[in-house]
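Only one chain comes next, encoded as C-alpha cells, the form predicted on its own.
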Amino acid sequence: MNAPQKLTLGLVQMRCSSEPSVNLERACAQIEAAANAGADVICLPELFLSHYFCQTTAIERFDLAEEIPGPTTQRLGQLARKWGKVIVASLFERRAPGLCHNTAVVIDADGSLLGRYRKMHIPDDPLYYEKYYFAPGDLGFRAFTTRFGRLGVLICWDQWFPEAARLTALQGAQVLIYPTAIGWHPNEKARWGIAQHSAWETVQRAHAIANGVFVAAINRVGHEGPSDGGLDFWGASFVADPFGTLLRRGSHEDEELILQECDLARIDETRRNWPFLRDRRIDAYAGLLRRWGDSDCD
C-alpha cells in the first residue's frame, strides 16, 4: 500500500525535569495529546528524559543511560500502537558498559522500533561537553520508511552540517527530523541572542531548500542549571516547507505541541523547479572527504 501524500507533524516542545520517570509520563501525555488532534509523526525533543546533563561531566550521570531495546522504547511502541503513529525520540543508548551514545528511534504506527540513528556529529563546548558522555554514531546518515513516509533522523549539532541533511535526503528521505536541546548562555543571550537564533534556524531552513525537503526541529525549553549560569533554552521548534518557507514555528518560553500538516507533494513540485539534485557535479565533489586545502598536507 502506497503511503499518503500528507502527513501531520506533532512537535512535543516540552520542559524538561530532572527525573526521568516524571519527564516520561509527561511525554506520553503530550504524545496522546498530538495523536488525539491528528498527529501522524510524533516527536519529542532531545534526551527528552532528563535535564540536559552534558552542561557538566559527571561520572554518575552515565546512570541514565538505557538499553535499546529497553523500557522507554517498550513504553513509547506501547503508545504507538495504541493510537497508530509514529514516534521519533532520542535516548541515552547504553550500548556496553563503558559505551553510549545519543541516539534517537523510531517507532513505527505498529509499535515495532522501525531502527535508530547514532547522533554522528558530537559538540565539545562550554555547557555542552557531549564528546565525555557520547561516542560518534557508527550507522551512518539513514532514512526510515514508516506508515506515514520516509523520514530522515538527525540530532541536534548534526543541524549544522549540510553533509549530514545532503547524505540524509540521498537516502529518500522526506522529511528531516532534528531532535534538539539547544539554547542560550545567559549571559551571552542579550548581546547575541537574536543572532544564534537566527544562524541555527537560517541553516536548517537552507537544508530544506538545497535538498528540496521538509525540515522539523524539536527543542526544549526552560532555564536548566545553576541560576547564576546554565542554559536557556531558546524552544522555537518549527516545521519549514521545501521552499524554505517557515510553517509553524513555537515560541521561546513555552512549552507547546505545534502541529503541522505537511503535503509530500510539494517535494515533487518544488524540486521540479529548483532541480538541485539533477544538477549535483557529483563528479567533482572528491574534496569533501578532504579535512582542508587541496591536499592531506595543506
Second form
There are 2 protein chains.
Amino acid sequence: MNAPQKLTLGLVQMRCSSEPSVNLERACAQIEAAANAGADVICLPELFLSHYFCQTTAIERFDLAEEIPGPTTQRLGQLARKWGKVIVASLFERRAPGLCHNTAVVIDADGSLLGRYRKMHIPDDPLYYEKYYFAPGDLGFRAFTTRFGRLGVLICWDQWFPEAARLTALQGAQVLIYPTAIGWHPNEKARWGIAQHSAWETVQRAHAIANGVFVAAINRVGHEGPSDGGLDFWGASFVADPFGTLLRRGSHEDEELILQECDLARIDETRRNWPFLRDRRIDAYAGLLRRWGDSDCD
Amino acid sequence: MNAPQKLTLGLVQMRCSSEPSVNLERACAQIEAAANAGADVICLPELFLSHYFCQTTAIERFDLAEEIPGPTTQRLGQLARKWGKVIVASLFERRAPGLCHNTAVVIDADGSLLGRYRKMHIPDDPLYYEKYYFAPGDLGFRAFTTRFGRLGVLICWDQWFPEAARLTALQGAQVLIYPTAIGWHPNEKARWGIAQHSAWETVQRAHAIANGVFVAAINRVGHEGPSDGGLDFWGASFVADPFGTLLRRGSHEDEELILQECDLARIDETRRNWPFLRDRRIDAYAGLLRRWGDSDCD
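Given the form predicted on its own above, produce the structure of the same protein in the form predicted in complex with another copy of the chain.
Every chain and every other molecule in the complex is listed next, the one we just looked at coming first.
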C-alpha cells in the first residue's frame, strides 16, 4: 500500500434534528469545514440523518430508509471528490422491501463508493430497539483501502465486542472507526453516568491496545425524546492511539469538529514492542464460535 | 452452584527474593494474614517462589521447576485446609525432563488441588524470555468451581488477549484472576511508564466490561536484575468490577495485602443491562481461528 504514513481524522460530533434534509446540509457543511481544516478522513455519527428513531418501534420510521447507492451517497460522493477526502457515513439502508440494515459506507477520495459495512451486532434494550429495524449484517467484518490508509468500519454496539475489533484488525485495518449513537437515560445519569461513559471509552481503548491500531468513535450530542425520558447523547467522540492513549476527546454537550493526526508508523512500532499478534493461540480458540461453554447443549 | 453470593479476594502483592524457601515462608505468612483479615480467595503473584528468572536464558534455572503436586502445593494445601480458604498460586511446573510450564494451581478450601491452568500465551521479549523456559499450555482456558465461587485463572501475558478472557468467561468464571510479573525497563520508565501501566490496566478492565466479570491482577514489586538494567516490577495489583470500575489498586512500590469484597450478584445485574453475551455473532467469528486475514497464504 502506498498510502501516506500520516492521516488526519475529522470527527463530526453533531446534534441531529428530526428532519433528514436539515441534517444532511449541516453534515455537508461540517464535512467542508473539516476538509478545509485539513482532515483526510471525515466521519459522521451513526444514523446522522435523523433523530435516533430506535427509541420506539414505529412502523412509519421505515420510511427513513434509503437505498445504497442512493441520494445521500451521491451527495457525499460529490463532496468527497470535490475536496479529495474520504468520508465515512452511517445510513439506514433499505436493501429490499421489509429488509433493512444499519450500514456504514466508505466513500473514497475520488468520490466512489468503496464499500459498505452492515452492523453485525444489533442491540435491543430499552430505548435502543434496533432488532426491530435492522437485520443483522451479513457482510462480515471489513476493512477498506482508501487513498489515506486502510480503514476498518464498525458501528456502535459492535464497540462492546472484542471479536469485532480483532477480526477487523486482522483484515489489515489501521484505524477502527465507530459511528455511534449512545447516550444516558436521564434517570440513570447521576448514578451510573460516569461509569457508563468510562466503560464505553475503556473497552474501545482496549481494542486499540489489543490490536495495535488507532480507534476513533464519533457520537452525537443532545437530548432526544420526551422531556421526562429519552436519551442524552453523550458526545465525547475520541481518538486513541495504538497504545490506547487518548489523543483527543470531544465534550459531552457541544457540537464539535475533532481533528487528529494519526501517525500510522506508530502501528508497527507498537506491535514490535508488544507483539500480541505473534502469540495468539489460534489452535485453542474454537470455543469462541460457541454461545457458551456448556458443551452438552448448544 | 450454591457458593455464597459474595467473596472477598486477598491479593498478596509482594517482593520476591532469589531464595525459594524464603519466598514460600513470606507468602505463607501473607496467606495467613489475609485469611485472618477475612479473605476467601487468596492469590499470589506469578512465579512468586523466585526472582523473575526469565530476564535471562540460563539452563540452570530449570532447577527451580517442581512437580505438581509437589512440596509447594502440599504446603499450600495444608494452609488452605487449616484456614478454610482458596489459594491461587503460580508455579514453575516440571512436567517431565525437558518439559516445563508456567502453571497456576487452584487449591480449594479443603486443601485439595482442584486443578491447574498452564499459561497459554507465552511472551518472548527483552527480559521476558519465557519461550525458552515454558512450553505453551495444552489444557485450554479453564474455570474452577471452588467453595467461594467459580474462578477463572489466566497468567500475565494472557492479559493482552481478549480471546483468553472471553473463553474463560464462557466457562462460567465469575472472577478472572491474573497472577502477574510485569515491570518497567528502567530506561523506558520516564517516557513510557505511565502509558504502559495504563494500557495494562485498561485492557484488563475491558475484559471485565466485555464479559461482565470481576477481574483481579496480582503483581510483584521491586527491582530485580542489574542496577543498570533489569526490571522495576510495577505492583498496582487491582480488582475491577463487571462494569470495569476499579474497586481497589495497590501502590507501585510497596508490598501490600489487598482485600476486596466482590458481590457476585453484580455479574447478573451488569449482564442484564448490557447483554453482550446475547448478541455475539458466533456465526461470523471463524476468522478468529486464523493468524491473519490473508486467506490465500495461511
